[in-house]
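Single chain ahead, written as structure tokens, the form predicted on its own.
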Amino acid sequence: MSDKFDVIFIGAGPAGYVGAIRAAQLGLKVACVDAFAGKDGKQALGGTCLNVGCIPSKALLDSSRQFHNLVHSFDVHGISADNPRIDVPTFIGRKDKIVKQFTGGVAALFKANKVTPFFGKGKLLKGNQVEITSPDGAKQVISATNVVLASGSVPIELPFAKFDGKAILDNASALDLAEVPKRLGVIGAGVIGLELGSVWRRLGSEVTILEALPDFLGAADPDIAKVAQREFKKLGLEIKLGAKLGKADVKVGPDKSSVVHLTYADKDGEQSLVVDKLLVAVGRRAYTDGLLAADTGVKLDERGRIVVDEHCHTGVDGVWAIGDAVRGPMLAHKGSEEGVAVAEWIAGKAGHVNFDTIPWVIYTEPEIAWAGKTEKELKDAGIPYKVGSFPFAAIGRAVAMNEAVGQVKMLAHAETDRILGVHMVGPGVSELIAECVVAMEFKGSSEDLARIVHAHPTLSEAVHEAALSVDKRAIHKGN
């Protein structure tokens, strides 16, 4: 058995690796166990986010956006190019290079902070011991005073549309296509479906998204979702709502390549669709397979998530859990903050995560972002509120960028003026939401944001004007 650690993190995604680094900063002896392997077969720290999630998808989104704008938007700037084309291997290669840079960066951070990495699948045993099974099947056991479970999540697989990595894809496979599919089907109009659907649509694929729910982006504010849906339609994304997939059969097409025959039901009855590739993006589930020995005492809920209290403790002495494997939104930044908080709690300090101010972002074009309560949630809870909104069409910087689509919508308490929620769709809103999160974290009011000087001309003026609009005093639009 190896030397005993102060804390072992099982999982090196955004929750585990960030928590491990913070724990090491606090003077603890730290190990981190992770089984993710890169294309070269070597350990690739960073979990789903850095390897096949947040980072690679943003790389492809940016590359595809550049190409789309060259083909469709640059003419208004007086820029033209003859016969632009996309070289898919280079497109994918750039993404891979960025992934390798960041996974290598985590390894360097581990070394600098004296975090000991172990390559293999971790399993919690009784007594805060961790069994590590390496890729070659060899096993070893290490132990610690504290163990933090940060095992992450995996894509949900439909029983009638199982992933094969060729015709029926999960998010990882959809990041590595060798060519642009002529027809791409997507099951699920959530974050992954919209982002990856946008990538391949911009490069010329005919994209059809089937969403079982009747409403588009039900978690978002309806006003924001309406604008986004309209813009996605302009992009050419065909989104069919209330469409429930019943069957997906892989068959050989006329050119001997595989095609996927879909059968789905909507308000008009049974429908059919044939696509060359099918991305199944119906959500993710906590990954706890093989994570726990039977006698650990750690409990799972009805959705397979690890049960924890408000401090991410499992109820078993010295065992904690964070990130996608526990309750709350499956967001990398939520997991990271839980990792920091747990490290600080273990070290005897005051950790903190405010679930009411966690921002959500969808990195499509236009971008979508929000934090706090929606208008419907406030109505249902009987909370009195007032609303302010402002369009990017009236923002000089947005017009100059030729990206004057969308709006900022702010919700404040009708009596105290405290900001309860902010919802945005438009250019750069993934960055603009941060100002609102800061204001909400400090219990700020719409008046606070309205009184703060915002630089001109900037996109952030939309936040300023929305705050002014809460009290019907926006300067650059009628109230």
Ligand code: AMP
The other form holds:
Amino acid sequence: MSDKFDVIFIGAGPAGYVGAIRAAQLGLKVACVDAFAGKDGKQALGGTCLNVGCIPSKALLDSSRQFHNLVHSFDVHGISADNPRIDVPTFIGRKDKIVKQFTGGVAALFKANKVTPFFGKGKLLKGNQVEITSPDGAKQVISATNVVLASGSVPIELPFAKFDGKAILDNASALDLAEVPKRLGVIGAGVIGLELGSVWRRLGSEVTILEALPDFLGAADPDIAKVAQREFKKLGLEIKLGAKLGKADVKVGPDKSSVVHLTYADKDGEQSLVVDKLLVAVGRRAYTDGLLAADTGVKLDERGRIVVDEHCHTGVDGVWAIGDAVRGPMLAHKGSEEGVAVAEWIAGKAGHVNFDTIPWVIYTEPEIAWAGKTEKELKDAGIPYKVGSFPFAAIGRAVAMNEAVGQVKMLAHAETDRILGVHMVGPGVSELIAECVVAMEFKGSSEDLARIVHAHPTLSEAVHEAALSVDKRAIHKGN
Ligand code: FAD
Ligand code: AMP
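Following the display of the form predicted on its own, present the structure of the form predicted together with the ligand.
Let's see the whole complex now, leading with the same chain.
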């Protein structure tokens, strides 16, 4: 086999592996280099997303949700169980099986599409060559006309709370605990902190989340964030806002068990808290360690992200970058779309990513989802808008499911009626947002959605009614 490829992807996360498959579909000779090893030490394709991110977190969210409902909310359905218990090794084992199924699935897709995988750390050398260092230290160099950097991101470590995998956890170790911690501290009330905090809270942990910022979920619509905050409180998540962690000391007892002593500052001064485990979820940083030889000409910005233009091009001939390693939201689907677009640009086709309609989803209970602009963004930009909203409390299906919490809120241009943003909190909104994204992608109006027949009784009626409510003609609520 010749070691010259049309394209080499460095990184097989959702950005790199999806791009690699698309490039192969387009007839290009493709390699994909990835260093991620699974629990068995073998190559595990799929990156953060499949191994220690989206998929395992959703597996644990689903299991813990079932357990929580059995303990706390099945009684209203007339269902009861004596002494429900959670078996943590089975709970984690199910997640591991799902991860293996999907990482193996990427390997099978590579085989089917004739993408050549390389297991090891890739380094871009000048002239579009890639040096691969395999786990046993052996080195080889392959080259290509194009190289796509898709090296993803890693969790940000706080200098005073370094990850040790035992007491101070990152996302990977928080997805792999051997037992339910009695007290779990979480630093950061972002997506990862809320999702993983929910998982362990539902299994019985006393969870305290410290968030440095004064507002809860500042990136979300405030009406949506308010509902979510109230519901998380009901779940028993203790969320302390304006609380900035300053110190985390691990103290090991004579029996080798450890506790973490936290010191944080809030409006009342210095506070302390003792927890059994601490999850640090203060964000992620682009991962480029060891990725670039000094003379490649690829630039990093002030946050360490690879600099690219709107076509994901680095400015160095034939070198592109996508996914979490570059600007834009750190979301799997954003990276995948960039991967597809770059493959198409390389093949001389018209690639496309619409950054204005990327959906955001938080898979807590209730779920939170949005796409497009917030009211604040519209106000700041001086764009006139109308608001429609509809509560799940008036949706028959949501009531029948005993999950009638939250609302859909739609923002449309005051003159053209074009949908500018949709914000949701409630049951199944991770799926409902897709309809709104389609409408926004097609530059649809609230009138368009209002005129579409929605099946009854479904949760999607909340989207329909919110669209009707933009023009004050919702049927099942006062306008
Ligand atoms: P990554 O998935 O990070 O993959 C990069 C790959 O490149 C890795 O396998 C890495 O080992 C490899 N690599 C890096 N450098 C090199 C090198 N030099 N040589 C060889 N290989 C290299 N996003 C969502 O959209 N939805 C979710 O529900 C969601 N949930 C999440 C939950 C958690 C707990 C976490 C941590 C993240 C979650 N994310 C979610 C974010 C999502 O995982 C990332 O946005 C996504 O994985 C980024 O894809 P990527 O391909 O850019 O990078
Ligand atoms: P995200 O970027 O969505 O992963 O969220 C990370 C969150 O962690 C942000 O809301 C930050 O404000 C928060 N954060 C960062 N540093 C600290 C800290 N030292 N103490 C508490 N919260 C923090």
